[in-house]
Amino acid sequence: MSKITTKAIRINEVGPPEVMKYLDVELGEPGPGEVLIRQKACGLNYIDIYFRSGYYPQPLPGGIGMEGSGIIEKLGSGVEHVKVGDRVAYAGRPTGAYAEARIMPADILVKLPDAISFETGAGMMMQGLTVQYLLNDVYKVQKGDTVLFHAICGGVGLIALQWLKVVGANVIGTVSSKEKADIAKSYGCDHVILYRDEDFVARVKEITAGKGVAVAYDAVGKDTFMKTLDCISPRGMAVTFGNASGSVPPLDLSLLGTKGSLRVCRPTIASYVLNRSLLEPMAVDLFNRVTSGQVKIEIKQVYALADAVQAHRDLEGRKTTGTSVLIP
C-alpha cells in the first residue's frame, strides 16, 4: 500500500490552542466509499473550538476542523457520485479538516461549480448550509416576518442576514460593538442593537411595538437563551444552534407554555449533511445564492493552516468578522 505525508494540525489532548500541533501525517489508500481529497483550503469555524477544548468528546488523538474544499485525486471502490479530478467542498464529520489532504467519507462531498472559487467554497459550507436550514427547515421564514439574529456579524449571522433581506424579513441584529453596528448597517440590518451596552429584550419589545418577533436564532447560548424566550410573540420559536458562552441551562417546559405557547428547536448541521436527500438540494439552493450574487461571501481573514493556534486565538477573543479559512 502507498503513503503520502501531507501536513495537518492533530490535537493529542483537549484544552487551550496550543494544544493543537502542526505535523507530519501519513496517508494511506482510500478504502470503500471513500476519497483522496488534496485540500486548497479548510474553514473556520466556532465549533472547532468545541472540539478543540472538549467541550464536544471527540477520540484522541484526533484531528480537526468540519469544512474544507480541493480537489479529489484516488476514490476507493463504491464511490460513483464523484470522480478523480472533481472540485468538492463539505461540511461536517468527520473531523480533520485542518491538512494539505486527508482521507474521508465520500457521502458529505458536493461538486463545487466552478464559479465558486476554493476558498468561499471551504468558507460558506458549514455557515451557508447552517443558514439554509435554519431559514427554510427549522423555520420557514415569510416575508414581512419579524426576525431577532444574535451575534449578526459572525460567520453565520452575516450570510443570515443577507438571505433574509433577499426573503423581504424584518432584521433585528444584536451585536457586541460599534465596529460590528456599523458592519451589521452595512449589509442592510433593519435594527442593530449593542447588547452589551442595551437591554435586547427592552429593545426588540420596543421595535416590534410589543408584539415580539416571530423566530429568534441563538448561537450565543447560556448568556443570551432565557432571555430570547421574552422577545418571542405568541406561538413563535426559538432556534439555538451554537454554545458561545456555555450551555443552555435545563428549560422547564411549562415556561413554554406561559410565555405564549412557544415552540423550540436545537437543531444540528450532522442531521442534514448526512442524509444526501437533503444535501445535495441544500447545496444547489446556497449555490444558486450565491453565483446570482443574492449571498456574498466575503473571506475576512486567511490564515495559513500553520498558524490555527492564532486563528484560534482570534476567534475565541471575538476579533473576527463574518468567515475565515486556512490555507494549507
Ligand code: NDP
The other form holds:
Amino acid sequence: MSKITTKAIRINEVGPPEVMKYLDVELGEPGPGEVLIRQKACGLNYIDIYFRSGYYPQPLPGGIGMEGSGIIEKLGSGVEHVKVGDRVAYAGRPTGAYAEARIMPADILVKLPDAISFETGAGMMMQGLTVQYLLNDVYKVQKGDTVLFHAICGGVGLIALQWLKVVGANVIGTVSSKEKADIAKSYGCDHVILYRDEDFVARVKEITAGKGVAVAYDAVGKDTFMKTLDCISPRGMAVTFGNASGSVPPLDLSLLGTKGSLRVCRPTIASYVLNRSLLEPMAVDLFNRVTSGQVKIEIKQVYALADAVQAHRDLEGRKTTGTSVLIP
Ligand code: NDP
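Please give the other form, namely the form predicted together with the named molecule, since only the form predicted alone has been shown so far.
Now the full complex is given, and it begins with the chain already shown.
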C-alpha cells in the first residue's frame, strides 16, 4: 500500500519558536480506534507554547498542536461515531495537530455542523469548550454575578466575555494594553483594568464597593494568582486554569480560610473531552451558542501552517487578540 506523505510541524527538542520545523512526514494506516483526518485548519493555543518550550513534557521527536478540523479520510477498526467524509473538529491530546493530515484517536472527534466553517471549527474547540466547562461546570455563573476574568482579550477571554454577557454577568476583565482594553469594551466588558499599570486588587475592590467578585478565572498564573485570591468575596471561587506568565506558587490551603472560606479549582480540558458523555453535550451547547450568534468566534489572526514559528512569536509576545488559526 502506498504511503501518504504530509506536511507537518515537528520538534526534535524543546525551546524557542524556531525549534518548530515544517517537514514532510510519512503517515501509516489508522489503527484500532483511530482515523486519518485531512485537516482544513489547525487551532493555535497557548498550551502549544507549554509543549514547545518543555513546560509540559512530551516524548521527542514529536508533534505540536491540540486542535483542528477537517474531513475523515480513513477509519481504523472499531470507530463507529464518525464515518469517511464527515466534517469533524476536536481539541485534546495527543499533540500533532499542526499538520495537513494526521492519524489520531477518534474518541475526541465531534461532527462539525454545516453552518460552522472549518476555520471557525478549528479555532473554537479548545477555547470554546474550555469556556463552556468553566462557566457551567467549574462554577455555574448566574445572572448578576460579578466575575473577574484575566487576559479577557485573548482567545479564551473574548469567548468567555461574550458568553458571560449572554448569561447576564457583570464582567471585570484585565488586559495589558489600551488597544486591548478598547477591544474588550467593544465586546461589552463592563470594567476593564490595565493590570500592568493599575493595582487590579484595589480596582476590583473599588468596582465592587469592597465586596469582591463571586468567581475569578485566572490563566495568567504566576504574576496574578495570589493577588486574584484577594479579589474574591467570602465563599467565592478562584479558578486557576493556565500559566501564561509561569506556574502558580505552592498554595498554603489555610490561606483560603483566612481569606474567607474560598474555593479553588485547577481544571483541565482533558478531564472533559476524554469523557464522551461530557464532551457531546458541551459541544452541542458551544455549537448552539455560535450558530445562534450569541458567541462569535473572532478569528483575528490567520497564518499559513508553514508560518507556525511567527504565530508562536506573536502569541507569546502578547501581540494576538481573540482566536488564531493555522491553515495547512
Ligand atoms: P490567549 O490568546 O489568552 O493568550 C495568552 C494571553 O495571556 C496573552 O494574550 C496575554 O494577554 C496574557 N498574558 C499574561 N501574562 C503573559 C505573559 N507573561 N506572557 C504571555 N502572555 C501573557 O491564549 P489562549 O486563549 O490560548 O489561552 C488562555 C489561557 O487559558 C492560557 O493560559 C491557557 O493555557 C489556558 N487554557 C487552559 C485550558 C484548560 O483546560 N485548563 C484550556 C485552554 C486554555 P494580555 O496581554 O492582555 O496580558
